[in-house]
Every structure is written in structure tokens, then in C-alpha cells.
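Just the one chain here, the form predicted alone, laid out as C-alpha cells.
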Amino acid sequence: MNLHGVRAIYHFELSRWFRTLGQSIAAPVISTSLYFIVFGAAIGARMGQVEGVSFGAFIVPGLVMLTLLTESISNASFGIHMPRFSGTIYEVLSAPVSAFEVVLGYVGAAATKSVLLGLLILATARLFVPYTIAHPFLMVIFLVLTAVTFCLFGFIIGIWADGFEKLQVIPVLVVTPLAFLGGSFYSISMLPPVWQKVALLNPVVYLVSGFRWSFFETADVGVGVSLAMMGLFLTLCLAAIWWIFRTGYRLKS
């Protein structure tokens, strides 16, 4: 493996991220803090418990997952789209690095950003609502797997998009609504029976549910099912990226 090539891509992406800390870190942390202030501290103080957990603490995993999904897609899609837009992608493709090493550099950097941001939001949440993490190791596993999976998904979007406008189509019109309807602010068990079955068609439900279980040992679906669904989506993303590099889709034309 060409570790020098992977390291060069990885460091370049991280350095670009640190040059825009206001947009990359401050903006999502401040926006998420507003959710904690409004829903956690203000509204949550006047609401009862949800499945034995205070409402303010209950929404912490959902809000972290909501930010993690959107930021992972944004970081990865922009990271690969910029070289395509500027034409420097041809230099990367002609360099002595394999497709795996290119993906490892770009997606690794994007996932690192997302995980750091997720941990920062968890720390920020402590300022507004008290919560506990019952299974810290499992929480980190869900955090890393979700970041890697959706960075791979964002990588695909960055290659598919032929303009900056399309980079925001799927995150804004698809992923964000699915996250809000995926139990970020409520338990699926609170819905009528018919809508509970409909909600299970939403893949984000499994991510939020598994992540929340690592905090409070309460979930809408089993942890094993959540991990299996995440593994399935990860496999589909890897298969799509393998096909992209095999065919040169939007990379060599």
C-alpha cells in the first residue's frame, strides 16, 4: 500500500477543514446547541420521561446522529467534488495510488472530521442536559461505523453531482427529513401501530435506535438488527464505489 499517497490526501483534506473552522465546527455545534436549549432545557423541563429517560437526555443521541449524517455526507461529497470541479482529480488518478488508497484518503479524512464533530457535540450537550453512556465502547462503534458509511455515501454523491447545487439535494431533501422522521426526537413506539410499521422502512430508524441503546439501553429495534442494517448499507456503498472506479463513471470523462 502506498501510505505516502494516502497520507498526502488525508493531510490535505484535514488541513482544508482546519482552515474553515468557523464553517466546519462552529456552525454545526452552535445549531445543535440551539436544539438542546429549545428542546432539551426549555421544552424538556416541562415534559415527562420517554421510556424512563428525561426528554432532554433522550434526544441527545438523535441530535448527534442527525448532525453526524449530514456532516459526513457534506464533508465527503465536497472533498471529492472539488478535485473534479478543478480538474485536479486527473492528477490523483494518474498518481501511483490505487482506487482503494484514494477512497481511504478522502473518506478517512471525512470520517475523522465527522467523528471529532460528533464527540464535540456530545461534550457540548453536557452543558445543557445531564446524560449517561451505558456502553461507551458500543457508542464509539456506532459513531465510527455511521461516519464511515455515510462518508462513503457522500463520496458517491460527490462523484454523481455535476454541480454544487446537486451536492445539497440528497442531504437536504432526503437525509434530513429521514433523520427527523427516524426517531431523533421521539420513540417509534409512541406512533400508532400502522405508522410504526411504516417507520421501520426508514433506514435512519435503525441508526438512531442502536446509537440510543448504547446510551440508555432502550431501543425501538434490536441492537443486532441495527448493526446488520448498517453493515448492509456499508456493503452497498462499497459496491457502488467499486463500480465507479471500475467503469470510470464521471471520473474519466
The other form holds:
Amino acid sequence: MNLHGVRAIYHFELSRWFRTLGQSIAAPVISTSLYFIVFGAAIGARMGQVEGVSFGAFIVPGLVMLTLLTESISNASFGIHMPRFSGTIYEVLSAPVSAFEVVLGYVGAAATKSVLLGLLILATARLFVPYTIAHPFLMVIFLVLTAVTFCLFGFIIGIWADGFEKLQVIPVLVVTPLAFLGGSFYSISMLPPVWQKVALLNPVVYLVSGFRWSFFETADVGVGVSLAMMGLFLTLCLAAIWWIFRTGYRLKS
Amino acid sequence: MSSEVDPIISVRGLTKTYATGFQALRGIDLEIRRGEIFALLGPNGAGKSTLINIICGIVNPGTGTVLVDGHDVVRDYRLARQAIGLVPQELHTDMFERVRDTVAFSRGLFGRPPDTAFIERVLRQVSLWDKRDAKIMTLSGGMKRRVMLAKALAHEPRILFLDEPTAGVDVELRRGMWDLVRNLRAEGVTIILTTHYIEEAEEMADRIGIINHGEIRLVDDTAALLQKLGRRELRLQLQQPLAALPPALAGLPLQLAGDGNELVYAFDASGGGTGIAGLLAALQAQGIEFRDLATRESSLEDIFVGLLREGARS
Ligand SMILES: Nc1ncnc2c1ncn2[C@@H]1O[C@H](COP(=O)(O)OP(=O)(O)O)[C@@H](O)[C@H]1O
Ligand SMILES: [Mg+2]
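What would the structure be for the form predicted in complex with the partner chain, given that what you showed me was the form predicted alone?
Now the full complex is given, and it begins with the chain already shown.
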């Protein structure tokens, strides 16, 4: 195991983030605050309670997930796309690092950022609404698992994309809609029965539901199902990455 | 090609066909000796970068094997790659990183523990120590190239690949690069460089390999190749153009040139007999007449061009 190599990549990625720490933190904090001002305070005041939880508190887990998904994908995809674009990837390809170590460095760094951001948003949200976390340990597990899974997904997108436009396509066209429709701001039990069935096809529903359960012990689907679905998605991403490195897809000609 | 006793790099039957269907390497056999400076000489598109990039792990090999210090570059890639430093042909650097950070990154990436004293030594070696805290994007092209060299040296490799190290580099920098390469060789580093400048190969290399159309045409000591500089040519202006060499002359070092109006005979001026008398007799027997003749020394350039022509014909 080339630990120096993993550390070099990890450190490189985090220092890239720290160079632009201001904007990296400001953007999600500002957008979260806006959500709370609009949904929590302005609309939420008239919404009353959802499944026994005030609307302001109810949307906290969904908002964290929303940011976690988009930030994980954009950070991780950019992290691996940039060296491909600039050509500096030659060095990683010629180095004595295994595929696992490369992924550990890049995805580990991106997931670290995502988890820190998630915690930051939780802290920001606390300024707007009081909420309690019923199962803090499980909450952290969901946070880390989601961060890792979606950073892996982002890594795949960063390798697949052959330009910066494509880098944006999946997050904007797929992930954001799924995240919004995935019950971030409502319980899917509020939907008409047919749409409840359709919603179950959306993987984000399981993330948000499980994550929310760790806060309020209310869920659209069972926690076990949530964890299983996350495990499934994680496995799919790992398989895709294994294939990428085995074939050199988009990395080696 | 004779087999080396203990080659540091050994390439056997290496082929490469790109996804486009283009075959860039057609069965390369090559051995690099420990501690030598080896120049891979060939025109653009010959396959030099492809060969280097396969050895270094950037391009997937087709068929064949590459051993680096006895380690297969695919199976034992860790051990093989640890030994290698690479400066690729194109200039690829980060923009916002500081010089010393990017060199330290390379060292770590190749599995070496941090060593600030060694990083300083490398940066001094490439005359970048006073730029150690500069962001890479503020450096000139020549400096960026030296940053890449420092990165390649950061993990103390025993083999250094330089893919066209002096392309687009001014004369002074080129001299500096050559001095540095010689110093590295003196420290025991094996150096493989590619170039399409004959002078560069001639000046730098212990041995030269000539590559074209994905095939190694010739590998020889630079001294031996230079001796061929001592070869001379007899050029005969013919009375009547020839469509082809008569079969009776096939055994002689003869070539037809100038649309068949000229016969070029190569001979070794340093040896005893030149064979010119025999040639003239053979020509007479064939009824080939000439109106003028001249001798001249052939240059390495001519040898090179001749080889490439041969390659193009075959
Ligand atoms: N990724 C690639 N896909 C298809 N063809 C390529 C690729 N890279 C190089 N080639 C072709 O292979 C040949 C050899 O290229 P290269 O090894 O770069 O030559 P050199 O370094 O000697 O100039 C060239 O004809 C080039 O166009
Ligand atoms: Mg080249």
C-alpha cells in the first residue's frame, strides 16, 4: 500500500479546497440560509407540522442531503476532471499507485469536504430552527455513507465527462430534480398514491428518509431499506470504478 | 541485435494499436543498458512517445512485454514505476500550486517519505530554488519544463525518461539541460531521451536507436554511428538513366538516385580497399557509362534519411 501516495493526493485535493475556502463555504451556507428564510420562516410558519415535526425542522435533513449530493458530485467530479483536462493526470497514471489508492485519495478528500459541509449546514440550520437528533451516531453514518457514495458517483462523472459542460449535465439534469423530488421538503406520504409509488423509484427518497429517521424517527421507508439501498448504490459505483481502472476507460489510450 | 548482459529495461515484441486502428508500434525489441544515455531518434509520428508512455504506464500496451529492472510494467507495476521518472513531451503543470509543493507532491505520489532537504537539492539542481515559493503559473515556459524535471526527479528514480526535452527550448537552456543530464548519468541514473534532432542524439547519447513507423531500424553506439560519418560516397552521373539496378550489381552497396540518373556507391575510407576498382569494372561489364563522378563524405543526417527511405519502401 502506497500510503505516501494516497496522502499526497488527499492533501493536494484538500489544499485546493482550502485555497478557495471562502467561496467553498459561503455558497452552501448562504443557500441554506435562503432556504430557511423562504421555506422555514416565510412558508413554514403557515405549514404547521409534518408528521409531528415543525416544518422548519422537518426540512433540515432534506436540505443537508440536497447540499451533500450536489456538493459531493461537483467536488469529486471536478477533482478528477481537472487533471485530465490539464494533462497533469500523466503523473498519477505513471506513479506506483493502485486504482484503489487513487480513488482513496481523490474520493476521500472530496468526501471529507462533503461531510464537513454537511456538518456546517446542520450548524447553520440550528441558527434558524431548533431541532434534536434522535440517533446522532446513525446520523453520522448516513452522512458519511452518502458523502462517500456520491463522491464515487462524482468521480465516475468526472472521468466520463469529456468537457466541462458534461460535468454539469448530470448534476443539473438528473441529481437536482431527483433531490428536489426525493422528499427533501415534504413527506412522500403527502403525495397522491400513484406518485408515492413512482417516488419509490427515486434513490434519493431512501437517503432522505433514512437520514430524517435518524433525526425524528419518522420515515417514508424503513431505515433498513434505506441502508440497503445506499449499500446497493455504493456497490454499483464501486463496480463502475473497478471497470474504469481495469480498462483504462477515458484514462489511458 | 545482441542481447545485453544485464539490461535495466528490456522490451520484447511490443506492439501497440490505438483505438483508431492505427498501429503505432510494430514489434519493438530494445534493451537499455544500466547507466547509459540512450537516444531514441526518429521523426514525428515514429512512435517514440507511444513507446515511452507504455513503459511508464500512461498508455496500455498491446502485445509484448516490458521489463524494468526485471519487473514487468503491468504485473509488477509498483516496483517498475518506482524506478522511473518521466518528463513527458507536453508541458502539463498545475497552475496555482507553489513550485516546492508540486515537487513534494510528486515525491509522495511515488511512495517516498517527505524529505525537504532532498527537494531543496533537486530544486537547486534545476536552478529553481529561488522560485520555490512561486506559483507555477507565474513561471516562464522554460522554467515550467524544469519544474516538470524536478517533479520527475523528486522520488530519486534510477531511470529518467525525457520525451523531447529540448523541443521549443532556446539554445542556452538546451545546454543547461544537457549538462544536467550528464550530471545525472554521473550519479548513476540511466537516461532515455527522445529527439528528432540528430545533433542532440550525437552530442548526448552513448547509444542511439533509430525508430520509424513503429519499428526500431538500428541501434548502435554513438561512436560507431559517428564512425559511419567517415564513410564516403562515390556519386556517378550516368549517361543513360537506369530504371532499376541490374541484378548483377545487387550485391554492392549501391543506390540509385536522382531519378535514375545517379549511382551512389558507399565505401569505408578508413579501411583498406575501397572496392572502387571492382565497381568500375562491374559497371563496364554491364555497359553502364557515366559522364562525371565525385566523392563526398556522408553525414549522420544522410544515414538517417537513408534509413528512413528504406523504411518507407519496405
Ligand atoms: N491516442 C492516440 N490515438 C490514436 N493515434 C495516436 C494516439 N497517440 C498517438 N497516435 C499516433 O501514433 C503515431 C505515433 O505517435 P507518437 O508515439 O506520439 O510519435 P512520436 O512521439 O515519435 O512523434 C502517430 O501517427 C500518432 O498520430
Ligand atoms: Mg512524441
